[in-house]
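As C-alpha cells, one chain now follows by itself in the form predicted alone.
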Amino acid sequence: MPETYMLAIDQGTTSSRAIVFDHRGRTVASAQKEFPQHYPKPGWVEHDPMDIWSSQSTVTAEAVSKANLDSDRIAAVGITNQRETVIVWDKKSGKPIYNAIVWQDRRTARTCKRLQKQLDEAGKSDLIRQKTGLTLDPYFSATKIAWILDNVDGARQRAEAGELLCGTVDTWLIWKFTGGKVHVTDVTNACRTLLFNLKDECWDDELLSLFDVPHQMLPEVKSCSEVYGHISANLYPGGVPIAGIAGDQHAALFGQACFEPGMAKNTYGTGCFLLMQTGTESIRSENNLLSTIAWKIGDTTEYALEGSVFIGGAVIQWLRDELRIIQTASECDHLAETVSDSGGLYLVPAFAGLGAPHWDPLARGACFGITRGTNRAHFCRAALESIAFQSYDLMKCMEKDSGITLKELRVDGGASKSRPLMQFQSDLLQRDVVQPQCIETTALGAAYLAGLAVGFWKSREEILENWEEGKRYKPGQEGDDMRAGLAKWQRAVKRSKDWLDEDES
C-alpha cells in the first residue's frame, strides 16, 4: 500500500505556506509565497482576502506537486491561521465586501474605550474577562466585525437579513476549498472573538448584542479535530478530508508537544506568542495575561494562558521594509553580532500599539539613547533585543499566574532562526531557551490535530516520540549590566505609552 502523507495549511499575517509532512513530522515537500499588506490610515492595517485565497490555494498546490502526491496519497489537511483576522463576504457570490481588517489593526480603540465605559456604568466590568477570559481591546474580532457593518453601505441590513457570512481566515479558507459548502470556525478560534462564552463554549447572546454582531453571520463552532469537510473536486488536491483546525499558536503549542500543564513555547513570528498549558481547568490571569482555550480534541477541552507581543519578527520587516537599513533578517543577525551591545539604543516597536500585560491601544513606537555614534548595527541589536524584552515580560508574568518556574522555553517561528536574539533571551530569562528540529510546529500542530482525526497518528504518545530537540541556549550573560537594561527598557515602554492621547488616536 502506497504510503500517504498530511499536508497542513498555515495562513500566517504576512505570507501564505503549505507544507507536507510524513508520519515522522519530516517536512517533505514546503512552498510559501508573501502577499500584500495594506495601511490605509495610521494603525489600520488591511488584507485583500481574494490575497489570502490566492496566494494559499497556490502554495497548497505547490507544495503537493513538489511532494509529487495524488490526492489518495495525503491522509487529510490540517488548517492553522492568523487568528482575530476578520473577513465579511456575500453568502451568495462568495465577494468580500471589505479587505480583511486584521489582528494588527487599531481602528476600534475609541469604539473598545466606549464600550468599557458602557459596561463600567452599568456594573459590568468584568463581564468580558469573565465570559471570555480576554480583555476589551481592538486586538480582537468582536469590534472589527461591527465596524464592516457599520462603514459599509447597506452591510447591517443585509447581515440581518442573513445574507452575509464572517469568519475568521479558517472560516474564510475552508469555505473556498469546500466550494462554499462549509460555514465553520473551531474553538481556538472562536475564542479568540470576544463573542464566545469560554466555559459553555459557544457563541453568547449577550455579548454578541454588546457588540451588536448578528448571530446567523457566524460559523458553526466545532472542535480542533474532526472532518469538516473535503477540498472541492476542482481544486488540488481535491476530495481530501479538512480534519484539524487551530488557531497559530494553539497549533504551534500542540506542535511543541506540550501536552503537560506547566508546559510552554514562544512562537517568534510577526508577533511573538507565549502559551503555558494548564490542562483542563481555565487559570484566571492576575496579571493581565488571558485565558484561552488549547484544542478541544473528542469531549475534552483544555486551556492556556497566553501572553501576546504584537510586534515580534515584524520589527526586522520594519528595519528591511520602512527603514531599508538591512535587505534581510539574516544581515540583521550579522550587523547585530558587529557590536556588543546596543550603544544604550532601545527601541520599543509599538507600532500596533502594546499587548499584554500593557493592553495599550494608543501607545506608539519609540526610540530613546540615539547618541551621534548610533549605527545601523545598533539599531540591528536593539531590533532583536526589544523581542526579548517584550517575551521577559510575558514569562514573568506567567509565572506568577501559575506558580509555576520555567525550567526552559521551547521556541519556534521564523525569528527563532536567530542565534543572537535566542541567546539573548536566554541571558535575559536565565532559563534555557530549547528549539526543535522543526521550527515549523505551527503547520506541525495543525497536520497532527488532523491526523489524529484520520486515525495517521494514533495517540499524542505516538505524536510525542516525533518531537526532537535542535539547539539549546544557555544563559551566559547576566548581573548588573542586565538589569540595568531592563530597567531601561521598561522606562522606554512607559515613554510610549505616555506618547498620544485620546484625542490623537
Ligand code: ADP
The other form holds:
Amino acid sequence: MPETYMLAIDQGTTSSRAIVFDHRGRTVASAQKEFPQHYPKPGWVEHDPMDIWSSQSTVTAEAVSKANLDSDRIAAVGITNQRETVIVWDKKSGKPIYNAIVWQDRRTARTCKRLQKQLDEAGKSDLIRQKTGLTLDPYFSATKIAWILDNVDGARQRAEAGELLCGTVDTWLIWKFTGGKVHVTDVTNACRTLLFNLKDECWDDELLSLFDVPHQMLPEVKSCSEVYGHISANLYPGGVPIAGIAGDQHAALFGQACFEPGMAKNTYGTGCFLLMQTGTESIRSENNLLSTIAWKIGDTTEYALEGSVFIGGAVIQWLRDELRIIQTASECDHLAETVSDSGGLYLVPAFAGLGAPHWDPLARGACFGITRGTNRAHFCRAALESIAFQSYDLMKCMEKDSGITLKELRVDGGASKSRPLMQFQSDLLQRDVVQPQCIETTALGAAYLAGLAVGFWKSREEILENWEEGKRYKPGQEGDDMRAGLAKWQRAVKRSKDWLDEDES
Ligand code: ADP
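If the structure you just shared is the form predicted alone, then what does the corresponding form predicted in complex with this ligand look like?
The complete assembly is shown below, putting the previous chain first.
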C-alpha cells in the first residue's frame, strides 16, 4: 500500500495555510498566502469571506501539488481556523451578505454594555459566565451576528425565514469545500459564540433570545474528531473526508500534546493565547480568564482555561504596515537586538481594547517614555517586550486559578520565531521557554484530530511520541531592572484603560 498523509487546512487571521503531514507529524509540504485586512472605521476589522475562501482553496491545492500526491494518498483533512469571526451568507446563492466581522472588531462594545446592564437589572449579572464560561465582550461572535442582521437591509427577516446561514470560519470553509452540502461546526468554535451552553453542549434558547440570533441560521454542532463530509469532487483534492475541526487555539493545545491536566501552551500569533488543559472538569476562573472546551473526542469532552490577548504578533505587523519602520518581522528582531533595552519606552498595544485579564473594550494603544533619543530599534524592542509582558500577566492569572506552578512554558505561533522575544519572555517569567520541532502546532493539532477519526493515528500515545523539543530558552538572572520594567509596564496599562468615552466606542 502506498504511504498516506494528512492534510491540515489552517485559516488564520492574517494568512491561509495548508500543510501536508506524515505519520511522524513532520511537514511534507506547505503553502501559505496572506490576505487583505479591512479597517473601515477605527476599531472595526473585516475580511472578505471570498478572500478567505479563495486564498484557502488555492493554498490547499498548492500544498497537495507540492507534495506530489494524488487525492487517494490523503487519508483525511483537518480544519482549524481563526475563532469568533463570523460570516452570514445566502443559503441558495452561497453569497455572503456582508464582510466577515473579525474577532478583533470592537463595533459592538456599546451593545455589550447595554446587555450587561439589562442582565444586571434582571438580577442575572453572572448568566453569561455561568452558561458559557466567557465574559460579555465584543470579542465573541453573538453580537457580531446580530449586528449584521440589524445593519444589512432585510437581513433579519431573511434570517427568520430560513434564507440565511451563519457560521464561524470553520463552518464557512466546510460549507464551501463540500459544495454547500454540509453546515456544521464543532464544540470548540461553538463555545466561543456566547450562544452555546458549555455544560449541556447545545445552542441555548435563553442566550439566543438575549442576543437576538435566530436558531435556524446556526450550524449543527459536532465533536472535534469525526467524518463531517467529503471535499467536493470538482476541487483538488476532491473526495477526501473532512474529519477534524478545532478552533486554532484548541488545535494548538492538541498539537502541543498537552494531554494531561495542568499542561499549557502559549501561542504567539496575531494575538497571544495561553491555554491550560484542565481535564474533564471545567474550572471557573477567579482571575478573569475564560473557561472553554479544549476538545471533544467521541463522547468525552475536556476543558481548558484560557487567557486571550488581542494584539501579539500583530504589533510587529503594525510597525511594518502602518508605521513602516521595518520591512519584515525578522528586521524587527534584528533591530531589537542592536539595543540592550527599550530605553525606557513602553508600548501598550491595546489597539482593539484589552482582552484578558482586563476586558476593557474602551482601552486604546499607548506609548510612554518617549525621549529625544528614542529610535526605531527602541520601538522594535518595546513592541516585542509588550508581547511578553501581556503573556506574563496571563501566566500569573493562570497559575492563581489552577494552583499549578508551570515548570516551563511550551510556545508556538509565528512570533515565537523571534529570538529576542522568546529570551525576554524566559527572563521575565524566570522559566524555561520551550519550542517544539514543529511550531505549526495549530495545523498539526487539526491533522491529529482528523487522523484519530480515520485511524491514521491510533491513539494519543502514538501522537505523544511525535512531540519533539526544538529550541529551549533558559532565563537569565532576574535583575532589578526587570522588576522595575514590569512595574512601569503595569502603570502604562492602567493609563491606557478606559481611554475612549462610551459614546466613542
Ligand atoms: P495567525 O495564525 O494569527 O495569522 P501566525 O502564527 O501566522 O498568526 O503568526 C503571525 C504573526 O507573527 C504576525 O503578526 C507576525 O507579525 C508575527 N511574526 C512572524 N515572524 C516574526 C518574527 N520573526 N518576529 C516577530 N514577530 C513575528
